[in-house]
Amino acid sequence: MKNKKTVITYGTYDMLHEGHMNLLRRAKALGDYLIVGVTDENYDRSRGKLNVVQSTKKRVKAIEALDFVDKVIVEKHKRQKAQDMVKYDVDIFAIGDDWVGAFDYLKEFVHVEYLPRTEGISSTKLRRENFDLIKMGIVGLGRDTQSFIDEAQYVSNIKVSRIYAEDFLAVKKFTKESPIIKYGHDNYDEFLDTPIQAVYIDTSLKKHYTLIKKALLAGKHVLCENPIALDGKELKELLSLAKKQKVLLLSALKTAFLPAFNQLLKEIKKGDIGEIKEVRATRTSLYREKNYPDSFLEQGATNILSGYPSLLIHKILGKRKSITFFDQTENGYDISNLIISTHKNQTVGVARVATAAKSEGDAVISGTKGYVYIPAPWWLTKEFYFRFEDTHKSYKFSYEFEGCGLRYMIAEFASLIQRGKRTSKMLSPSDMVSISRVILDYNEFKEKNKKSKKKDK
């Protein structure tokens, strides 16, 4: 016969405060043994909690330090609660009364108790009191500018208020029509001299280096569309300058910050598919059908798109040993490219990018025991499948996905600034260098080919 009554509760517990403590004590008073589930940061982001300041590790440690908590677990997905009720032989599930009715489905497993919250205190309130609002400006009228402004509205500690572009009439028209952006500039120095702390850069790739350098020298944090620079020396210079200025420089590769993508990387490390041998990823888009200007397409498929497959390949296979390009060109720029790289232990990365050919935008990670399949569009990761020779062993992961994905990237950018951090674990400087190196090497490859053709003539 069971001697103790087990109680379980869940929460984010960001910036552990009196309200959390009161709720946990009320939960413990319901039984003899208290289990606390701390939500994983990827799960938090997948359910729209974008402003959590502390890492999962720090939040878990804070709860473990409480003498009335008997066990701490990490909650990673929305189906876990029901599984935990059975796994830990739970008698009572306790949760705040702001969730009344939401967890009644668990009554088939346990008694559900909705506990009163402490009024006048919350993590949201503490974040507002302890962290200043980050004022941000937009640089350029690019393809993601409006989406960025829209998505930033879901990150409570960011305020986008200004925009800069060279075309004064275009800026004037934009600010007149925008309900959010009221201040427009056609002078970059004047724009940087305003009380903004950070900038998002969405311009033609060739302008990135100059714009980033000026912003860093002005002491601004920078989030810039990939690639940060088209020259290796320039990239290293910018990263070094950001470190010297003690500001954040981050590449705007939104895939790197998606909850499902980060969970994918964690699951792969468990080794269920064995030793990884190959990573294949495709990213194509017919921009001409979307009425993108020739000036955009002339930047080349590799410059525009290779950052996405390069991210997946680098995150899984690590530093590369060699790289080969099989490109197709038109009017002097590449319209498609098959990029094959080799890595340690004879592993291979295969990236396919194109702006004038359409392919299935999926990804496959092949191992000695099975493989992971990420359906199209894999770079907007929502779900992924672990598949094996014995199909009965196969399983699937699925995560919620809000908006177009930019809000997760913006939330990470804001969180790093608030915490005084200058590098992201999701996209570190070494990650950015490796990803950009593919573009830099391809541009060198093109130059060698041009010189070789001139010699032949």
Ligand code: C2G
Contents of the next structure:
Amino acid sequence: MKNKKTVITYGTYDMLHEGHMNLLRRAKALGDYLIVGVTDENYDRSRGKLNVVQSTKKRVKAIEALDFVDKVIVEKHKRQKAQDMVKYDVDIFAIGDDWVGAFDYLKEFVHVEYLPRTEGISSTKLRRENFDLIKMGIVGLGRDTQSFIDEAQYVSNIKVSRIYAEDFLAVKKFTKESPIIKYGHDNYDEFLDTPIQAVYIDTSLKKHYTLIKKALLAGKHVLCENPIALDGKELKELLSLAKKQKVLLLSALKTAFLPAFNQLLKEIKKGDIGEIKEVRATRTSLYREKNYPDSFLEQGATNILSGYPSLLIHKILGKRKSITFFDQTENGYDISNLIISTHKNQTVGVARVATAAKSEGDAVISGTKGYVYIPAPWWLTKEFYFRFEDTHKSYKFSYEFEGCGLRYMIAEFASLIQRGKRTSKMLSPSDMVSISRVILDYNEFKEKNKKSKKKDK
Ligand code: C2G
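Condition change, the form predicted on its own to the form predicted in complex with this ligand:
To see the whole picture, the full complex is given below, headed by that same chain.
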């Protein structure tokens, strides 16, 4: 017979408060040894908790400091609870009664106890009291404007309140019809002069530089569609201006912020597939069939799409040593590009983008012991497979994914501003520079080709 009763409980414990403390004390009183599972950021985001302010490290430290807690573990995925019950030989699982019924499936392993919650206090309330709502304005009136506004509704610390676009009539029509955005501007300086703290820029790529620069100079945090700038000097200038102004400048590459994508990067680091040799990713989209105007396509497939495969390749293989382009053009702009890069230890990146050729949008990361397969659309990462020569060893990860994926990016943007952070680990300034460099190099390569063709004539 065991003489010590083990109790386990789980939670986020953001801004640890009296409600959490009461629950933990009640849980401890049920037995002798209390284990607390603190959820990590990825898991929280994947279960729809987007507004957590404190980092996992900070939250773990706060729980570790409680003298009646005996052990702290980190909870990383949905299936972990059942595994922990066996692993730690748990007798009682305890959780607040806001979860009644949700964990009855654990009764197979342990006694499940739903404890009374403390009324009148919550992390949401504390966040509201301690942090100001971030007022945000939208720059540009495009196809995705509405999705951004819709997705921002899931991020409680942000309020999108204004819009700017050059077309006065379009802005007027939009604000008249929108139940959320009531203020419209066709004058950028006036728009920047309002109490917004941050802007989201979604305009044609050529306009990014000027719009970002003005916003940064006005002291606004900027989230801008990728690529931020089409010229290397401009990109560096904008990043150092953001640093000088002490504001955040982030590229809106939504894949970088998805919970499953970040988990994938963590899992790969564990080394199960051995030494990585090659990363291959494809992203194609037939925009013409989706009725995008020619002016959009004329920006070129590399400019529009290469950010996604470059992100995966850069995050896994790091800085590149050389790059080669195999492009196909139409009326002077690229409709497809096969981009091959070399990185340290002879590793290779293969990025395939196209706007006039359709292909399977998957990704493969090959290693000496196995590979990871991310099915299409890999850039909206939901699941991925670790596969080996011995197929019995293969395993799969799958994550919840809500909406179109933008909410995870908006949540990171808001949370960085609130934490006073000016760079993101998920997409650092050096990540952004490396990803953009592919575009810049391609534009240079195209110019050189043009010149040598002229010479030949
Ligand atoms: N709690 C409470 N009283 C409050 C607020 C929270 O008793 N006023 C309890 C919750 O019921 C939960 C614990 O404190 O048992 C942690 O709450 P959260 O940090 O909100 O975490 P939660 O999302 O409930 O974690 O695996 C994670 C768990 O399944 C749930």
